[in-house]
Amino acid sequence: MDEHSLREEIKRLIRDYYELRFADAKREDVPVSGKVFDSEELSAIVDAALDGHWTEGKYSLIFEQKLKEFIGVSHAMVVNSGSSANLLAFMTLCSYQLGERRIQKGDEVITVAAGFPTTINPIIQAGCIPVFCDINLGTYDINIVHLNKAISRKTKAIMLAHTLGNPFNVDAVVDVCKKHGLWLIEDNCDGLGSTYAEKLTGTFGDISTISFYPAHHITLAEGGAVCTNNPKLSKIARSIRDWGRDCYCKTGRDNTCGKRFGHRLGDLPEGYDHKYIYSELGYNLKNTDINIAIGIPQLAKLPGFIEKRKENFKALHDRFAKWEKYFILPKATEQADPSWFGFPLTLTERFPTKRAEFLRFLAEKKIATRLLFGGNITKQPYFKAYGIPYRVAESLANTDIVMNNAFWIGVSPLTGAAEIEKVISAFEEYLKENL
């Protein structure tokens, strides 16, 4: 049997594998995500390990081309991690490349306090300040007017995600970074799939981050991506990402530029191996191909999976409707039209019960549910343990609100009319119990 033979058999017993294991697996439980897949993923993964390569090669070469297509942007690179993603969009924007516009230590970025770590620790991590603004309650999207004043001589960048998948007021915030000549670093890891005025979340900002956690819309097991369509910044990026050296040639590859012993760069003496001089301060936040050969199968299956997220979104909030007056429910920003990643909820204050009640009555029933992330990251212990410094806009009143009283349910397509009925079902039991 020669090698493509024996990898279609391979292939074959992999289709019965997942036939046996997982094609008919029932849960008990309602999640609020979780990674969708079939054999054509499991084939992948082993197609990868077989080739032996194992680190960034073909597979992730086909996956950043199909991905930029999809999303609409000029670049694309795949990296470790959603986080990492962000941490490497912003650093990007910090390099002396940039000359007078790069993001140094002691200068402002507006931000969120509503919202996930790793949108905010890398303006942290660079020594910058993060200035909060409040969200709108519903919409949980920056208020804008506060987004205005809180701007200042200080102020260099505007980082933001699209909360839960509902992208923010892309308009009011794109006319303010053009006014003051603002960065706008767009965190996409929730919105993929989601459009404002009828195009994609993750081509407004100068760059932009997904995440393909195994919670997000789709998956590579770990990892995520950097988007734009500025040439000098994916060449800075990919530079960060690829330890800051300051050669380009593909994993595996050398003397793509015909020079590799002919440069003279920094301090370094003549003909210093192109490989190993480092333009940039970097780090090593590639992923994989075993990983990333998942994310081709999965490209293919997004646009059912978006639709899936629209579908159940719209039958939940038909079904909430009744209870409007013991929750906020949740409204798209207007122009948008989210790949929502969740259904958020808010307790009104007719509602009869404390919230941790109310989830540990939903955990008893299999229901599971999910905080607004770090719902007032200033009020996490690290905050004040590492004594980071900040400032806030206005007020963060709304985002008090959504601390103490917001949660979120599924909606990914792992959730069927079944489930659905399912959520219903407890939600009238409890307040039937508690009104």
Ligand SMILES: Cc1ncc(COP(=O)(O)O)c(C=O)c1O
Contents of the next structure:
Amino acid sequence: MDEHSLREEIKRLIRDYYELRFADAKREDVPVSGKVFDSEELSAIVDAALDGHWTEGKYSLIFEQKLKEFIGVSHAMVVNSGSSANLLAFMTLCSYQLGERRIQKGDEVITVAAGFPTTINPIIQAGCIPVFCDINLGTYDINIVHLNKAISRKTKAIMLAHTLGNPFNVDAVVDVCKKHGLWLIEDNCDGLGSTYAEKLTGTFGDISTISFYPAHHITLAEGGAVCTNNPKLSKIARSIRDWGRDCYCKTGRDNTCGKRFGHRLGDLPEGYDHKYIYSELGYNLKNTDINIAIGIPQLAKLPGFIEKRKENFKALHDRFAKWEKYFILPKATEQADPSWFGFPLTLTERFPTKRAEFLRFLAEKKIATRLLFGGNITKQPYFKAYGIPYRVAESLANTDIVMNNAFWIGVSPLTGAAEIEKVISAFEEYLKENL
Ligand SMILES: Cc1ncc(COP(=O)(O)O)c(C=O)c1O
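For comparison with the form predicted on its own, produce the structure of the form predicted together with this ligand.
Now the full complex is given, and it begins with the chain already shown.
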């Protein structure tokens, strides 16, 4: 058999294997989220492995191109997680190449305390001061009155996530950035496919990020991306991602600049190999072609995933309307059409028990729940242990309500009518027993 025929045979076997092992797999639980795939993703992984290249290569080029087209940005680069994407986006804005506008140690960066740790950690890791604003209940986005009050002489940037896929008030946030000359870092890890004023999230910030962890809208197993329309930021980000190198050859290529041994940079001798010249303070945050190959069939499935998430959200919302006394129901921000990551609920004062008791009951019924990430991040053990300096803009009253009383359930494509029925009957049973 020649190579092509062998590969076709392997693909046929993968399809059979998928049918046997995964196609009809029954689950008892109601998951919050998880990867959704078929034999195409398995074939993509095996194809990339059989190519023998493994590190970033041809699948990365295809995926980055398709991702750019989907989101509508001119530059996208894949990294190994959403957290790496946030770190890279932030460190890019700290580059000396940005002159006066670079974010520096001691500068303030506005964000919210009700969030995921790695939206906030890059601010701290760069020696900057996070300034926390409160959020609105129901939408879980930044309180704009507090945002305006948070600005100081030291403010350099705003770094915000579209929490659980619900876009923040983009118009108001962008206005504040323009008025005060601030960078906007848009953490779009939860919001792939969400729109604000009919434009996809991830296109509003100077730089934006995505996560491809299996819980998210599409997956590369582990992975993330940084997007921007700014060529200078893209060039800096790619360098920081790739060890800080000045050379911009793709992996496996040499001498793209045409003068590999003709540069004189820093205090290095003339002709020092461009491959080993570092003009940035870099990391290695790259991903592998084996992971990135999964993204190509995943991206093709994304429009269907987004529709399913919206459909599940609506079905749950309709069924929960009768319980508005007991839960603050989620709602989209004005002008937003979210590609929901989850269905957040906040217990009202009329809810009969403590949250932990209720979540324990749901876990026994095999209904998975998650909290709104770190709750109030300033109360997390590492904040105190490291004595992390921060400022609170006004108060974190709603953030504390979220920390104490909010949680979310799944709307991913793994949820269907049967799962929704299970959820509703479990909630009904609990309320009946405890009211
Ligand atoms: C808003 C937000 N930002 C960043 C991340 C980090 O992404 P990753 O898990 O890919 O590192 C997450 C993870 O769920 C997230 O929800």
